[in-house]
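Only one chain is shown below, in C-alpha cells, and it's the form predicted on its own.
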Amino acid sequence: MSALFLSSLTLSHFRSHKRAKLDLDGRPVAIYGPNGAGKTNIIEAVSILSPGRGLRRASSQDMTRRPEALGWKVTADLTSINQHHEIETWSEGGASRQTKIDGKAAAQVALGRIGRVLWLIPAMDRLWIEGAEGRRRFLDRATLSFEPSHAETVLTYEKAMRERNRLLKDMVRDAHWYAALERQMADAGAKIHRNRMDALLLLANAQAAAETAFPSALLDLTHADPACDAPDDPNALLAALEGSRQRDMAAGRTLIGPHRADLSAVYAAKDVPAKDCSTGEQKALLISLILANGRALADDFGAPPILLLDEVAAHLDASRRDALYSEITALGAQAFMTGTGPELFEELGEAAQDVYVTDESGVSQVSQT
C-alpha cells in the first residue's frame, strides 16, 4: 500500500498560533494539552489542505490571528503515492484563500487530486438527531473524498438554484428566464445524486468487507419530496423542476432536488435507526463510517487518507480506544488526534508521535517529544 502523509506542517499567524512547525514521519500524531491551548487549530490547518472551508467551515478572516489580523499562511510537505508536493495556502487581510502546489497557483479542487483528508469533530456528535443539512454535508465530504470534482458540481448547482430562487421570489412567470438555470440544475443535480450513490456503495462495501470493533451502519439516501422518480436522470429532474415552478413560486424557493436529500442510517446489528441509538452508539457509528471511508479510499485512491480526529478519545473507554488505535495503525493512516492528556494515547505507545500544546499569554506554543 502506498503512503499519504505530511512530513512537515507550518502555521503562521493562524488562529492562536503565531508560528508553529511540526516535523512528522507518517505515524499517527497525538496532540495533547489544556483546553483552549490551540490543539484543534492545528488540525483545522491540516483540514484546509483539502478543498473547501475546513473542519470549522470558517471564513479566511476568521482564521487569522488576532489582534494583528495580518493574514495567515499554512505550508506543508505532502508525500502522496510516492510523489512529493509542497503545498502553500494563505489569505491576506481577510481576502479569499489562495493556494499553490509545487510553486504554482492552483484551484482548491487540485488539493483533492493529490491527497485526501477526512475528519470527525465533536460538533458532528449530534449528526443523527439534528437537521438534514449536516448529514448532507457529511455525505458530500465523503463523496468529495472519492470524487474531487464533486465540490465544483455542488457549487454549480447551488449557484443556479440561487438565481432560480431569486426569480421565484420576484414572481417571474416567463418560462424563458428559467430554462437555462433549470438545465444547469438538472445536469449538476443528477450528477450530484450519482456521485452520492457511488459513495454510499463504496462505504457499504468497505463496511461489509471488514471485521471491526465498531458497529456497521446501513445507509440510505432519501428525499424530502419524491417529485422526481429518477433523480439520477437529468431529463427527469429537468421535467420535475419545470412542473414544480408554480408550487415553488408559492414557497419562494426550490422544493425538489439534491439539496433536499437526507442521509439515514440504521445500526445494522440491532436494526435501530441511528437517531434512536444511545449517544455512545451514535458516536461509534460515526467512527465506523470514518474508518470505512478510510478503507474504501485506500483501495480507490491507492493510499489511506489523512484522518483528523478531534477529542475522539475522550468519548471512548479504554477498550474502544485500543480498538480505534489498532484500526488506524492497521490502515496505515496518518491520524492527527487531540486530547487533554497523554494518558488518552497510551495504547499507541511508540506507534505515535507526541505533540504538546500550551498557551502563553494568548499565543499557542508547540513542542514535540
Ligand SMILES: Nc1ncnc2c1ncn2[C@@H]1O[C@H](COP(=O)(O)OP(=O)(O)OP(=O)(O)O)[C@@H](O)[C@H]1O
Contents of the next structure:
Amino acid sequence: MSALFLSSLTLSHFRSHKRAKLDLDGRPVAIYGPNGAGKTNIIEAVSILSPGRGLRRASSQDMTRRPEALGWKVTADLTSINQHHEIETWSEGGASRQTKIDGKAAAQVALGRIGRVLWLIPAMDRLWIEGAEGRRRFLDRATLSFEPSHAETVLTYEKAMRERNRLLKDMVRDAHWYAALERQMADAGAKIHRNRMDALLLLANAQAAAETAFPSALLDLTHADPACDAPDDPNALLAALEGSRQRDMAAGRTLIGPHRADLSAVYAAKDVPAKDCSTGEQKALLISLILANGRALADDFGAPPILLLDEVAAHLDASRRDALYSEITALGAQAFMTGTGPELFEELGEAAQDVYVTDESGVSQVSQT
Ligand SMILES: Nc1ncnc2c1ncn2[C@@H]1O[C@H](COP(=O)(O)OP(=O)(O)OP(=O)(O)O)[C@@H](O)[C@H]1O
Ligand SMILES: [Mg+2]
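Could you present the same protein in the form predicted together with the named molecule, rather than the form predicted on its own shown above?
The complete assembly is shown below, putting the previous chain first.
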C-alpha cells in the first residue's frame, strides 16, 4: 500500500457535487459512471490539494456549485510517508481560495511539501503539438514534484517580470528602475532553469532504470531565444536581460528568460520528435513520463505521487491497459482513474477500489462498493 494517499475526501458544493464523501485506502481508485456524472469533478477536487489552479486551471468561482453559488470546500485526510495531515481548502463568495493544513492557515505552496499530485487529462493529448506554455507547465509540475520550493521561485520570477514588463510598457528608460527587478529575475530565473534540468535528469534516469511497456522519451529543454547561452548562471542571465532592454521595450514585454523555454521530446526507439508521432504514441509518451516521474518520486521523496488519470483507460487497447495497471500496482500509487464503465477496470479486480458516480437531477451522487 502506498505511503502517500488520501484516506478520505469530501466535496462540499464543489461543481456538480453538493456533498460527496469518499472513504479510501491506498489502492488505485476506479471512478466510473456516465458522461456528465461528475467523475472529472472529483479528480479536479484532488488536484487542488496541490499548489495552483488544479487540472482545469479554473478560477474559484467556476468551482462553486451553481445555481447556489455559495462557495465550496474540499477536505481530505492525507497520509504522507508516516504523517497524517488534514487538508481543508475552500472559497467563500467568489473570493480566492484559502487553505488550512492541520487546522492552521497555510499558503498553497505548503501543499507541495506534504503531498505530490500529478495528472494526465484529455486536454493534454495535444501537448506535443500545441504551444510551449502547456509543455512548460507539464515540466514545471514534474519539477515541483521533486523540488517543492520551485513553486515559490516561479512566483518570485513572475512577480518581478510583471513589474519589469510594466516599466517596459511605460517606456521607462532609466536603468536604475530595472536593476533590482532584473537581479531578482536573474537569480530566480537561473534557479528555475537548474530545477528543471535536475528534474529532466531524474526523469531520464527513471526511464533508463525501468523495464516498461511504455516508450522512452528523450527530453530536452530548449530556448526560444539564444541571447543567453548560460541560462543556469544568474550573472549571464542578468547581462542578457540588461542587453535585451531595448528590444523588450519595443515588444512591450520580456523576450528572454525561462518563461520562454520549451520542452522537447523524441520518441527514443524511433528517433521521431513527439510532435510527429501518432496520437496513440504521443499519449503513450505522456503515460511513460508520468510513470517515470512516479518511480523517481518513490526513490527521491520516499513515496509515489497521487496520480489523476482522466479517461486514460478508454484510449488504450487491452494489452496497453493491462500494462498500465500492472505498472501502477507495482508502483503502489493511489491512482484515481476515470472511465464510463466498470469493464474498463475489470483487470484490476481487488487491486482497486470502486467509486460509482451518477447524476440525479443535476446533483452528483457517489457510491462505493
Ligand atoms: N460550477 C458548477 N456547478 C454545477 N455543475 C457544474 C459546475 N461545473 C461543472 N458542472 C457540471 O458537472 C457535470 C459533471 O462534470 P464532469 O466533468 O465531472 O463529468 P464526467 O463524469 O467527468 O463526464 P465525462 O464522462 O463526460 O467526462 C457537468 O454536467 C457540468 O455541467
Ligand atoms: Mg470527465
